[in-house]
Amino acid sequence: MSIQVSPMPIPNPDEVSLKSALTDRDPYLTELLNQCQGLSIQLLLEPESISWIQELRDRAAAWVRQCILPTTKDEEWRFTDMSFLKQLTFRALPQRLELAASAVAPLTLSEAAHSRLVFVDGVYAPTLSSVASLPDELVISNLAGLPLAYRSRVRDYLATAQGAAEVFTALNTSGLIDVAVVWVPKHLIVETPIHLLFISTASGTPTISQPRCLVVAESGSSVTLIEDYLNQANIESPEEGEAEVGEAVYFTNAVTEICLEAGAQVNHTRIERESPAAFHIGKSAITQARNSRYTCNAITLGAKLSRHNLEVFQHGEQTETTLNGLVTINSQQTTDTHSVIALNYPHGTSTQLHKCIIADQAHAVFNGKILVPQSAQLTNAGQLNRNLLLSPRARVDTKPQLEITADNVKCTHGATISQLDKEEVFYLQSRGLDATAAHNLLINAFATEIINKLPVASLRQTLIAAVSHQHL
C-alpha cells in the first residue's frame, strides 16, 4: 500500500457546460482567483516558457473554480475558522513598491549577507538580492535569471509535488508570476546558508501576494535554507530586539516545493513573522528520495491567522526526517500547523517535536499525521507536541496521529499541555528575580530548545529577543 494524493484534475473543455453548476462555486474564492489571475507573468522569458507557465496557471485556475473556501465543517479545518477572511476584500498589486537597500538591511542575516534572494510583495527584487559569495555551480535565481539549461528542467519539478490540488496551493499556482529557484548540483556542499526573504509592504488597502519557491537538491548535495516571511515595519532593529509592530492587513499565500534526490541533505528553516493583522497560509511540500536527510525548523510568531501545511513524502528507503516547530502567540492570534509524514518505504526514520507558547486569548492548533503503510516495515517514528498556556483563556487543540498498518515498526506519539510551574517561579524569585523576569526566563527556556536547533547564530539571537518581547 502506498500513500497517494490525487493529481490536480484538469477539466475537459468538452464537459465545461455539463459542470457549470460546479464552476465558480465560491464567489469569494473566485474573486481572489480573478485578482491573482489578473497579474501578468512578469518574466523575461522566451515565448515557449511563457506558454507552459500560462498553461499551468490556467489548469490550476480551472480547479480552483470548482473548490470552496474551507470551513469548520471540513475535518482538516474544523478548529480554524476562515469566515472572517471573507470580511475583507484583497487586491493583488500590479507592481511592487520599491524599497531602499537601507530599509531592507535590518531584515537580512549577517551569515547570508551575500547569499540571499529578496522578493517584495511576491515580485523578485534584484537590487536587494545578492549571491556573490555562493559557488559558481550553484543555481539561485528567479525564473528569468535561470541559465537556459535549467529552464526546461524546472518545468519537470514545478507544481508536481503531491497535494497540488489543495485549494490554497492551487490558488498560488493559478497566480504564478515568478519563482525563487535554488538548484544544488550533484555532490555540491553549500557551506553558506541561503536566505530567501519575502517582504510585504502592505500598509493601506488589503493586498494579496503569492510567493513561490522551488528547491532541488541533487544526489549527494547539501544546503541550508532560511525561508523568511515578514512585513517591513515589523522589525526595525532585530539585533537589539526592538520591535515596532505593523498593523498592515494583507494575505500571504506561499508555496515551497523541495525535492531531495538520493543522498541529499537539506536543512530548512521557515520563519513566519508577519504583521499581527495579516493572514498567512503556507505550504511546504517535501519529496525525499533514498538515503536523503531533511530537517525543518518552523517558527511561527506573527499574523492574525496563520496556517502551515507541512507535507513530507518518502520516495525511497532509509530516509531521515526531522521536524522541529515553535509557535509563540498572544492577543487573539490563531495559528494552525498541519503536518503529514508519509513513510512508504522500509527503514525510514522521523522525529517531530512541536512546541506552542500561547498567551492571552490566542488559539493554537496542531494536527500531526504519520502514515506507515504495510510497505514501510522497520520504520522508526516519534512525534511529540508540547504546549505551554500562559493565560486561563488561551486555547490549544492538539491531535498527534499515527496511522500504521505495518507490523514491524517502532512508532510513538504524545501531547502535553501545561502552565508555568509555580514552584519554579517561586524558586527564581527567591534568587532575586522579580515575577516578570522569572516568567520570561521560564518561557525562554521552553522556546530555546527549538531555537537552539537553528543553524544560523544571528537568527537565533533575533528570535530569542522576539519571544521575550512578545510575552513582556
Given for the second form:
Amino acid sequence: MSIQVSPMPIPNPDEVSLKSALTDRDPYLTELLNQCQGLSIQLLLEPESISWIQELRDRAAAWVRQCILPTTKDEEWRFTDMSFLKQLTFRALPQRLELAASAVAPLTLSEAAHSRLVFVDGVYAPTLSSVASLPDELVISNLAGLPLAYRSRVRDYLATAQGAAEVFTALNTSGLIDVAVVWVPKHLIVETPIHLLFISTASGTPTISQPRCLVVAESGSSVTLIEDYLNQANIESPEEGEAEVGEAVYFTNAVTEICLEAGAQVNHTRIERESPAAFHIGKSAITQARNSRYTCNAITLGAKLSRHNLEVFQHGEQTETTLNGLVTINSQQTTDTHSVIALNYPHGTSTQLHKCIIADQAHAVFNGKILVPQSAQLTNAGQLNRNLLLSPRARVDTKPQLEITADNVKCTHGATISQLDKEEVFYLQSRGLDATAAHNLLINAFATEIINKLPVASLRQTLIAAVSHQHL
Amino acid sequence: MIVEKAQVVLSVRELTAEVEGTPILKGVNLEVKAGEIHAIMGPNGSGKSTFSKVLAGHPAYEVTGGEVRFLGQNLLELEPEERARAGLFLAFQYPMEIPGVSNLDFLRVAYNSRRKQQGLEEMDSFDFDELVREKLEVVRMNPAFLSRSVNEGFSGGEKKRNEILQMALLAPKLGILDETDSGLDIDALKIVAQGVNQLASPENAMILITHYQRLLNYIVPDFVHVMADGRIIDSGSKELALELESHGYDWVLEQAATEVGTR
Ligand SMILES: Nc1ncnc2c1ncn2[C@@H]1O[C@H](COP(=O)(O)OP(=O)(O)OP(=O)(O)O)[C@@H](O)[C@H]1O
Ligand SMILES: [Mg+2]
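Switching from the form predicted alone: structure of the form predicted together with its partner chain?
Time for the whole complex; same chain goes first.
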C-alpha cells in the first residue's frame, strides 16, 4: 500500500452537498471540527480577505465531515494507534492566557532575539514577537500584518500544497484563524535565523490549537527557519516541575507549507518538544521548484503521541533535498514519522538520515517513502534510518518505501536497529567513565550527528542537554 | 627496573577464568612490583589478551577462581571504571572505534574521572587543551586526531598511538600493553617505545604483551614470562625472550612438559 498523498484539491461545497448522506461519519471528528470552527477569524482584515478565508475554511470543513479519523486498519496508521485521542475531549478556547515577555524569555534564542514570531495557542502574540533585526524587504508577520499586496498573493499559496485533503491538514484549514507568514522576496539572502515559536498554554482542560505557517522563498532567496512547538509549562519550570508539565494534556495540529521557487534555499529546523502528555500532529508540505535546495532538521522529543508528516514535492529539475531527523523518546511515548519525497524531475537528489533513540516502552515509527517516477531520470536518492534501542521493551517499526520506475537512477536505503555496544561501553569504562557516563556519552554521540546539523549554537546546546536529561 | 623492597602493584594467584563455559585461564600466577617491566609472550590463543581483559574487568569473562590484588585491594571486586580510576590501564590489542564521540572530549572525560578519584578538581577545557597538546608530543601525534571521533577511521598504528596517548594522560600505576607493537612501522615502534620509557618510573609498573623481541630491544624488560594454554609456564630474565626468538615456543613447551613429567 502506498501513502495517500492525494493530489486532489479539497472539493468545493457544492459537490460536497450532493453527497450529504456521507457527511458526519465520525462523531468524534465532527465534534473536533465544531470546536475548531467555533473559533472565528478575529483579524482586522478587509472583508474580501475575510470572506476568502471563510470560504477556504468552509470547503475544508465540508471535506472533513466526510472523513473519519484514521485507525490502525489504515495502512498509513498501522503502527500508530490514535484511539487514545478519542478518550479525550478537546476544546478550542477562544481566549488565550496572556504571557509576559519575561516568562517567554527562557525559550527564545539569543541568535534570533529580534527575528521571532510568537503564537500562543495558535494566536499571534505581537508583544512577544520582534522582527527588528530582519531586513526591511523581508515580509514576516501574521495575516493581518501583511502588506495589502501580499494578502492577496497569499491566496495563491495557502492550502495549495499537495496532500491538503489529508484529514488533519484539512481539519487545520477548517479552523484556520491566522497564519505565520514568512515571505522572502527575490534574491534576498536572510542571514539571521527566524524563530517561529508556538507556545501552548494548556494546563487543565484538554485543548486543541492549530498553528499554521506559510513560507514562500522567491527565486534566488535564502532563509533559515526554526519552527518550535512547546508548552508554556516548559517555560515556568524548565528544570524541575516535570510532574506539572506532565499534566498538560492538549492537542497541537500544526500545518506548515513551504514553497521554494527557482534557486531558493531554505534551511528548516522543526522542533517538537511538547509536554509529555500532549498530542502533536504536524504536517510539513514542501514544494521545490528547479535548482532549489531544501534542508529539514526535524527533532522530536516531546508529546505522548506525535506524528510528523513530512512531504516534499519536487517541481523542477536539479533540486536538492536533505532530510535529517532525530527522534528521542522514553516512557510510553509514541512518535511516528512519515516522510515522502517525490522526485518528479531529472537530476534531483535527496539525502535522508533519520535517527531514533528509544528508551523504556517508547515506540518509534518511521515510514520513508521515495517516489522516482519515469520522468525522474538521473536522480540520486539515499535514505538511512538508524535506531538505538535502550531497553528490551522499546519498539521500532521502520519501513523504507521506494517506488522507482525510472531506470537511470541511483537509490540506496537502509535501516539499522542496534543497542548500546557493550564493547564500546567497556572501552569507556576501562578509561574511568562509570556505566551511566559511558551510556550518556554514547547516546549523545548518536544524537549529536543530527543535532550538530542545526544552524543555531544555543539550540544545539539546549537539545544536547535535553537528550542527556531524557535518558539519564 | 628492579627496586629493593618495592611496593607490590599486582599480585595474581591461581587465577582461572572462562568465557561462555570454556575455561581459558587455568591458574595464572604473577607478581609485579613498582618500577618493574614485565613482558608476557606466548603462542596465539594462549590467553594473553584474556588475562589482560580479566584484569581490566571485561564482563564477558567470568573469573572462576584465584585471587588478584592491585595495590593491596581486591581487584576482582571492583567495577572496570573503579579499576581504571585506581590506576590500572589496558592498552587494547584492538582498540574500539566510537563514532560520534570526539577524541578530545573522550580524553577530557577520562582524565577528569581519574582526577575526581584523586580528589582533584576537574580540569576545564582550556587547561586540558594545553595538557593534551603536551602529551601529544610523547607519541608525536598530529593534533588533528583530537577533533576526530575516537579511533574512527584511524589506521592500526594510529589507534595504538592513541592508546599510548591515553596512558600518558591517565598516568596509571600499572600499564598493560597488549600487542601495542603489532602493526606499527619501525619509526612508530620507536616512538611508542620512547613514549613508554618516558612514562615508566620507579612508582609504576608495566606489563608488555608481545610476540616480538624487537619491542624488547627498545623497552628492556626486567622479567619475561611465557604463557601457554592459560598458564604462565616459564619465567626468566630478558634473555628468555632472545632464546624464544631463536628456538620458538616448542622449545619452552617441551621443557615445561618434561618438567611436569619428571616431577
Ligand atoms: N569472547 C570470547 N568468546 C569465545 N572465545 C574466546 C573469547 N575470548 C577469547 N576466547 C578464546 O580464548 C582463547 C585465548 O584467546 P586470547 O585472545 O586471550 O589469546 P591471545 O593469547 O591473546 O592470542 P593472540 O596472541 O593471538 O592475541 C582463544 O582460543 C580464543 O578463541
Ligand atoms: Mg591477544
